[in-house]
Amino acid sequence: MARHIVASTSEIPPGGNKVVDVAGRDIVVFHVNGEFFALLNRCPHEGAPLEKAACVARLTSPEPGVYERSRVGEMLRCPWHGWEFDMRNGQSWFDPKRVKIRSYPVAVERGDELEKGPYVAETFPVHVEDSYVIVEV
């Protein structure tokens, strides 16, 4: 899988997303808990742009009238018909043998961290200030 540098981490805020186009395949970054996680933006059921998504909870019942909320805002609710997606893995909660988001991995790594490329060219002094989002395709 090659790496593609797609966002600063500032530029995705705490519960927001950032949809960018990686080897022509649309992608949506989301920043959750502290953490990124990026999928096709595309619901496997007809399309919808899961950029529009609801992020929810997930949702347990140990017993009648007993609901418990966890991993809150790490669930994908489609904007179109309510499927529902674990953003970690892009599994469905309906059908978890059949239906699935791609997902990809996800890195965030110091600008002065990166891998260096073949080439070199004259340089100057840059100061980083900040850190990049990362997906591998």
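Residue numbers count along the first chain shown, from 1. From a predicted model like this one, the values you see are computed outputs, not experimental measurements. C-alpha atoms forming the largest set that superposes within 1.5 Å between two forms make up the rigid core. First, how it differs from the form predicted in complex with the partner chain.
- Shown in the overlay between these two forms, fitted on the rigid core, is a CA shift at P62 of 2 Å or greater.
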Contents of the next structure:
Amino acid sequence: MARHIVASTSEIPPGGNKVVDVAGRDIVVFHVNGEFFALLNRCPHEGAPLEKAACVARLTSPEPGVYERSRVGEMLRCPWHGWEFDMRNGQSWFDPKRVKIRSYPVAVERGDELEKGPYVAETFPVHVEDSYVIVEV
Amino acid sequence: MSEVIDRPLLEEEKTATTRLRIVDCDVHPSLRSTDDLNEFLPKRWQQHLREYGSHLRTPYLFTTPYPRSSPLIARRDAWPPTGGVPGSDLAFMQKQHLDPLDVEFGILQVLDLFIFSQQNLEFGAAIQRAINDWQLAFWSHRDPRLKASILVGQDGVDLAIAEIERCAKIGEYIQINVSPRANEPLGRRRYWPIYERAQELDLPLGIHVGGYGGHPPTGGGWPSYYVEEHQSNAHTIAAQLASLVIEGVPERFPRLKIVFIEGGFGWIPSAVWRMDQHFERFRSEVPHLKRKPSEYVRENFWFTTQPIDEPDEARHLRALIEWVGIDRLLFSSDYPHWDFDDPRFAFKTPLTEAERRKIFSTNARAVYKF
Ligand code: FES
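Switching forms now, from the form predicted alone to the form predicted in complex with the partner chain, please provide the structure.
The complete assembly is shown below, putting the previous chain first.
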């Protein structure tokens, strides 16, 4: 597995995403509450582009009429039929054993730390004073 | 006998290597704004639309009683980058849908202004006429893949017939669309002049789900949730199928072709089995029916595929398709709505190449004569 620098952290605003081509794969990187998540940009159901998904909260209900929101922004709702996935691991909420989006490990590292490793940065120059999002594929 | 069932596969259709171009029987274009209609709508009705809005048996102007899962029931990726609402930008529709999915023909299904549910019949007729003209000017003439339908509401039968005649003379429309929920069940005799004219003109009757026509969406009344209401499309179509068949429409108009659009098809076997079973017992109540209900269904009716029910086991979907009949199904995507089906992934069960050709192309080509 190689590590790829895909963006500087400032490039993906909170709640936003960036689509990157890593080793021929269409990957989408989301920025949620200070964390980054990388997933294949393709819904396992009928293939919708997940870059257009809504980042929503987990909504649960212990009984009719009572609603609880949690993990705000961490659930991904497919732009077509609305299937929901956990951004942390790509698992579907309704059938986690069988249906999931391929997800990839993500790290955020400072430019001065990056100097040492075997990284692949394809698209832009790296400055030591910035932080970068690294996806492992 | 149905020309579709009996139509042999052409030689080139049998080979897996020939490219399968798709006929999509349900594509939704939208008005960018009601001003688009101005050139087709007399001043009197433009003003009426501005001052009074729609005449619907729904609670608020330009709304439906239920939220629709996503704004304008649209895919989140279908909003044109140029602004405007999903389905309103031809160039974007071509780029996102028609070109990449290799759509050979797309049949336009207009839902704007809840055209069939207008209770002011003259106003309804005026906007039907405007929308029929707009379909040609804004869509079919700019992309010949896109085929227009003659939209008429059947509760103003005389107005509907006049509009059918006007459009039929133009000669570019490929079906006549009527309401899925008119004031009365669709088999009623008062609507027969429309069916008679459709048969004479050899234009299929298209019935796309949606709207209320003043009826609650389910036979049990008004549901609480959208997900609950969404089921009702199937019940409504099942009720209309029964009405049309049992009141004798296909018996009276044996060459009439009726296409139910966006009602899905999972409910068909039980509806048809039940009709047949009861027909055996109650023949004397409906002596005008000369044949079993299932025979009329297999010869006069077609069903578009979306939304496809997705059973856990692929073989169940396969069995369902066989029960309904490979010849009865016409592919539809419902672009750009949220429950859009992608033709490459929608059928989660194995189909042979010949079956794919029928569902994705040749059935529709035979019904609509492309
Ligand atoms: S394509 Fe994502 S839910 Fe259907």
